[in-house]
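Shown here is one chain on its own, the form predicted alone, set out as structure tokens.
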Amino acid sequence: MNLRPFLRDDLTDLTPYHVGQPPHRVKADANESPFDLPPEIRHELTEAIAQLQFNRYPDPSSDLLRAQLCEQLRVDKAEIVVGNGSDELIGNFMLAFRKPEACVSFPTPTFSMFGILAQVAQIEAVGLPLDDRFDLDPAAWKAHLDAHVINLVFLSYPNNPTGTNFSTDAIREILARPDTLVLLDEAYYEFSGHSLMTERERYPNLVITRTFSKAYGLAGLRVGYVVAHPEIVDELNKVRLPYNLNRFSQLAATLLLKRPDRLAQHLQLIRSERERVFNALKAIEGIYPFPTDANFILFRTDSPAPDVFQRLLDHGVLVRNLDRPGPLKNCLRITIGTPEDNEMFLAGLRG
């Protein structure tokens, strides 16, 4: 039978998100948190699992995660909805403004996913460039958006992959045009401290994302939420699936929440190394690190960076080859580690 009458003409030249795993010792390619969960919510977990009913479904409305997240943001209920993980609410966010005059924009280099997911959605989607700071190009934007009817606008904040926050004044006059909606994805905020959260009042369009697969060391467990308009959250609520976080990953965030002087010490020591790990970046010849405000350093390399990545490897360190054409050639990424993890990456990187 042949299959190809079936498929979608307009994914023929997508290919799957997918990072190769390599054999490694040190994992720092995909921002994630080097500590585990701690001991003492590992225990609870083992506790709570006695008493989890796995042939019911999970709560549809992550009731009980959602009001922590009330307490510690100061937002009210029906301005959050849970995900698994952003990138679901990113998905749903596009899936419930799809319009056939929306255009949905990000800037470049920035999250793959953007792009992808419009993609998927079937979404006009344009890339525009940073600026040779790695900064939005405010009159680009303005002629940009001009162009369009609707506008869909995705910034991450820190951007990944060059870590730094983008000009809260070139973010609100984005804000400021009523034919835009902004998402925010706050996924780095712990690291930076950052956050437009307090710019939801004065602009009903728009939505933050945040994760806990990066600061809170969940990756394994999928879990982010959109904190937004109750109209907006309406609208995603029509989208999202039902009993999209399962019973286990809620039940792991809510305590987590629970432990913020865990939080405060693994943040204390990834910025502090970051800063370290930067410091010894800018020291070594051939190797010129961008300031960043996440847990991940962007830096360029005189070498050829599959080159360089090889050589990490070869020590036992995987990281990202961001090498491409334009502002990102011979550049890698390096995850922010334990002091042990980031010596080891030091060393394989002086050779």
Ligand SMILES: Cc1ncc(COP(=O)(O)O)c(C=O)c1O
Given for the second form:
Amino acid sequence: MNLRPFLRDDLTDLTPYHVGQPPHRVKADANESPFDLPPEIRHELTEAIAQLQFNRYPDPSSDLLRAQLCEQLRVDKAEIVVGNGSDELIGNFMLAFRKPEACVSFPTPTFSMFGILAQVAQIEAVGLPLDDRFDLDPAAWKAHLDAHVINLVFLSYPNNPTGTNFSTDAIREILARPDTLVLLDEAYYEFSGHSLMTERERYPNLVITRTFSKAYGLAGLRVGYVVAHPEIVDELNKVRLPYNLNRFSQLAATLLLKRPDRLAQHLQLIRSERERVFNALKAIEGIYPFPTDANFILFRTDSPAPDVFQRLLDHGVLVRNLDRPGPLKNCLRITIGTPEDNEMFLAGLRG
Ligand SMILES: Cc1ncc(COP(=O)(O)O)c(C=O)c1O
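Switching from the form predicted alone: structure of the form predicted together with the named molecule?
Whole complex next, starting from this chain.
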């Protein structure tokens, strides 16, 4: 069959999302948690499976999970949507607000899905370079947004892969614009402790996404959520697929939310390891780590990044090679793991 006439020209240069997984002992390439589900929750889940009705569709609105989130976040149920990972919700947001005159904007470098999902949704997308401290340049943002009638702005806070939290004044300047909706992706919020959640009353155009994939250690079950004004939530629900979150994931996330003590312990360990690894990196000749608020560290090397990547892999440690011309030249990203994981990484780097 000749598929050519059916193909979308605008997707010709898009390659399906793929991350290589060569054999490794330490997985430090995707900002996941090194801690799997605690045995008590695993046990509770196993028991609950016995009662789950696999032949019936799950609750289409994930009511129990949303109720639990509302209690924790002190927001109304009408302000929450849950999704099959926050990726899905970012995509839903693009679909819900795509209009011919809309422009998607994000800083660069940032989370690659913002650009990919905009391309898939056929919206004009523009990346604005971060300044040399990896912060937003307010004048450049103002000039860019002024040139468009409808703006959809995507900010990862803290930013992946730089690890930085943008200046709140710069974000507020964007939020104050009546022509702009801002999706603030707080996937790494738990590690930074900084959020703009309380600003939602002042800025109804602020849409916050969070995920269970990082601090909560539930990447394998794909659960994310949006907190936004009910009118925005209504629009998201129009494009969200029914039953988007399966029964098992709804249950696991609900159970995890009831165990904040576990999360706090893990966060404390990751934060102290982050500081230890950062200082150790600084002490290695030819390695330059960037300050971070997330569970990963971006670092530049004097040696070519592909060589460093391979040396680490030979040592059993898989990191992300972000090397490309521009601000990420010779840069790699390491996800903070257990103290043992981090030691292996540092030993591999010291060679
Ligand atoms: C900034 C950012 N947002 C969202 C995600 C994906 O989250 P989820 O697993 O909830 O789709 C990631 C994953 O790396 C990320 O870095």
